[in-house]
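First, one chain by itself: the form predicted alone, in structure tokens.
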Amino acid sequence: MSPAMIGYLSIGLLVVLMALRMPVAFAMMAAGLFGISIFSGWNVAVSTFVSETWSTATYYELVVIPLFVLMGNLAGAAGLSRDLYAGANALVGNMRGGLAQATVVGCTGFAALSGSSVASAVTLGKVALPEMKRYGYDQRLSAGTVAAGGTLGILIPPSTGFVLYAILTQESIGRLFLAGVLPGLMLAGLFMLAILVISYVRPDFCPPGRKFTGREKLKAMLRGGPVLGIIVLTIGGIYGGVFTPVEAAGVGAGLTFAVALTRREFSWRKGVAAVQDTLYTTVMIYLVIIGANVFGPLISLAQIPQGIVELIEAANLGAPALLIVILGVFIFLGMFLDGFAMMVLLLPIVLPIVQASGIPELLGLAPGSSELTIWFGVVMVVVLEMALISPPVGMNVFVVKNVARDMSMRDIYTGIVPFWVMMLVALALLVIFPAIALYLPTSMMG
């Protein structure tokens, strides 16, 4: 049996196991063990599984995941998200669609605390959705704003998506965090632009909110001061060379816990729940990484990327067409696969294809360069954001549904359409202007 045939059989097994609703992490482990055992024997397959489990569990850089997730969960439990939203509302609430605009600004700020899109959507949804309902906002716009704004959690640093990508590609976490800043702010701006357009076309969708006096604005923004202080110290510390990402995560979690202890809303029960949520998220991500590290070597042994490159060369696809096909496949699969699962499954196959094709030349980047890997990481995370609000498996859509049980799934999916279109615009801008992603990591870290 040829190496390629073994690889495709293993992929087929993976698909069958996932169709049988086996968790993707365990499906990758099973398919990887199956393929490697055919290549090298059962003892080698088991040895690979054990060594990859141990190396993942003891990999120092991965500590950033539980610490940043804990930071976001503690902030939500202590009510810091409510202060963040109040400050954003005081700042932009007098704009057209002010409460929806404030939701996007609040999600942007909370993203810099949590690194998790689901946590951002849950936390801000509990605060923003009742407020928009009270002011008579169209529920489709409200739901779409929260679902889309929450996705910023995996693009704006600290991002669990970038941490996972860095582990899979051996790229610098710090450089990837820097690469996500401008695209994250750009996407937040595009979301706000979409709300502004909707407010002009359908003013009944977003009635005017209350106007704040200068004193009220100052008071609201001062209440959000601890949140902004934590963000500046942790993220600024990374970029200023004061902390490594792991150290910054520890400092951020410690500061958030210290602030939480001073808040009346925080309780022992909420603290325990925050830790439990952190453990659940961490275990899920670790298992996915272990599965990817077992399944990934099989893809290399089977030489599947090389075979696909040969097919592409035979089809004589130009670089623009190839890039559109790759992004189209990601967007399509994002409708059915969990975003992280899609990353660990497809990255070992697609990244070598991108590096070996004419795409680097199209972008003005060197093949195999760190800049190309970083740019592709940003593009991939934006696609993961699209997956989070794409039917039928968009995780953030179900999060919003859980928060606002009186809304129908149809209304929520209708509400995300303008924001999904803006994500497509963001992808196009990143392809046309790669410097949006590369300017900060190149200028600040070389």
The other form holds:
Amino acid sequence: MSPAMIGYLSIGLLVVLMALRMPVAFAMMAAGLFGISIFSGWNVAVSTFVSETWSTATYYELVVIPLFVLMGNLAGAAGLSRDLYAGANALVGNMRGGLAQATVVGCTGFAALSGSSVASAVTLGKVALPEMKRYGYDQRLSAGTVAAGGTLGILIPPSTGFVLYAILTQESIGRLFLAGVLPGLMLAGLFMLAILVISYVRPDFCPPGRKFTGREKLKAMLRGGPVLGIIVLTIGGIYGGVFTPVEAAGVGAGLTFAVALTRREFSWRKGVAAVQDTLYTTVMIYLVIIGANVFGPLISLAQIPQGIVELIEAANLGAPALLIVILGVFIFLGMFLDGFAMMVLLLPIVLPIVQASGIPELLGLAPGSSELTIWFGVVMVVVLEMALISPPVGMNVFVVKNVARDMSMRDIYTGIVPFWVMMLVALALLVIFPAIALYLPTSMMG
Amino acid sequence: MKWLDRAAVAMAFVAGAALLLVAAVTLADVGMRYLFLRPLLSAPDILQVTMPVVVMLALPLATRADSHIAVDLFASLGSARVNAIRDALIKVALAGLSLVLAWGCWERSGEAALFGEATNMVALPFAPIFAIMTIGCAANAVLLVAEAAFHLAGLALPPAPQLAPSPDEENS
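What would you give as the form predicted together with its partner chain, now that the form predicted alone is on the page?
Every component of the complex follows; first up is the chain already shown.
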């Protein structure tokens, strides 16, 4: 049997197992075991399985995931998201669509505390949705704002999406975190622009909120002080060269725990629940990476990317068309696959294709350069964000539904449309101006 | 199932404690370095051997909570009986994979003990860590087989146990 045939058989098995609802991580392990055992025998396959599990579980850099997730979960349990929202409301609440604008600003702030989009949507959703309901905001707009704003969690550092991408591509976590800052702020700005436009077209969707006195504004912003302090110390510490990402995550988790202890609403039960949620996320991400590490090498061994590159060359597809096809396939698959799963499944196939195609030339980047890998990482994470709010399996939509049970899925998806369009605009801007992603990492880290 | 759930919760408690140890050691390392100019040289070694404990001992409870990523496109294949058989078969297959990993970890535990494999700086031994991974994977396999039996018997799975009552319950 040819290597390519073994590869395609393994991919077929993977698809069948996933369709039968086997968890993606285990499906990749099973397909990887199957393929490697045909290539090299059962003992080698098992040995690869065990060694990949060990090397993933003991990989030092990966510790940032549980620590940053713990930090975000503790922040949610301690009600820090409430402080962020109050501060953001005092800051931008007077704008048109003020409460929705404040939700986006709060999500942006929380994204800098948490690497998880789901955690951002849950914590901000619990605070912002009831408030917007109280002021008579259109439910679709409220839901769309929370679901889309929450996705900023995986673009603005710390980001579990970037850590996963960094591990899969052997790229620097710090550089990727930096690369996410400007696109994250840009996307937040685009979301706010969408709300502004809606507020002009349909003023009844977002009635004016309350006005804040100067004293109230100051008080609300001071309450957000500890949160800002943690963000500046951890994220700033990475870029200032004071901490490695792992150390920053440890310091961030420790500081968040210390602040949580000073809050009346924090209890040991909430703390245990935060640890439990962190364990679930940790297991989920580690297993996906183990699965990818067992399955990924098989893809290379079977020379599948090379085969696809040859097909593309034969089709004589230009670089712009190829890029549109790749992004289109990602966005389409994102409707059905979990974002993380999509990343680990497609990255080993698509990144070599991008590198071997005319896309680097189109962007003005060197093929195989670190800049190209980082730019593609940012694009991939934006697509992941779109996947989080795309029907039928958008995770953040389920989160919003869980918080606002009286809302229909149809209404939530309708509310998401303007924000989804803004994500598409962000993608286009990233393609036209790759410097949006690359300026900070190249200027600050070389 | 009750006893299996208790075992899963007990293992997850150890995993949670190990996670807090990871955070504490990282924090202590930074503190020692900047406050006393004496970094904790054992920190990377401790993290290296603690993370497999976190992941593998939390695995059974994560399985019970169904927190793994799955594609729900074909969540329903037809009648409830067909879905139950599908779920049971998948869980048996997952149990098989867990057992393969448990067996492989057990073998590696023996090899690590035989060759004295340990971390670089402070020589923390790998053999016990592989043994703990074996326990986590084996427990996961047993739990999955029990869940498969529930599906085949047409019974609803009991709700996943929690490390602590949820804050919502606490507030109510």
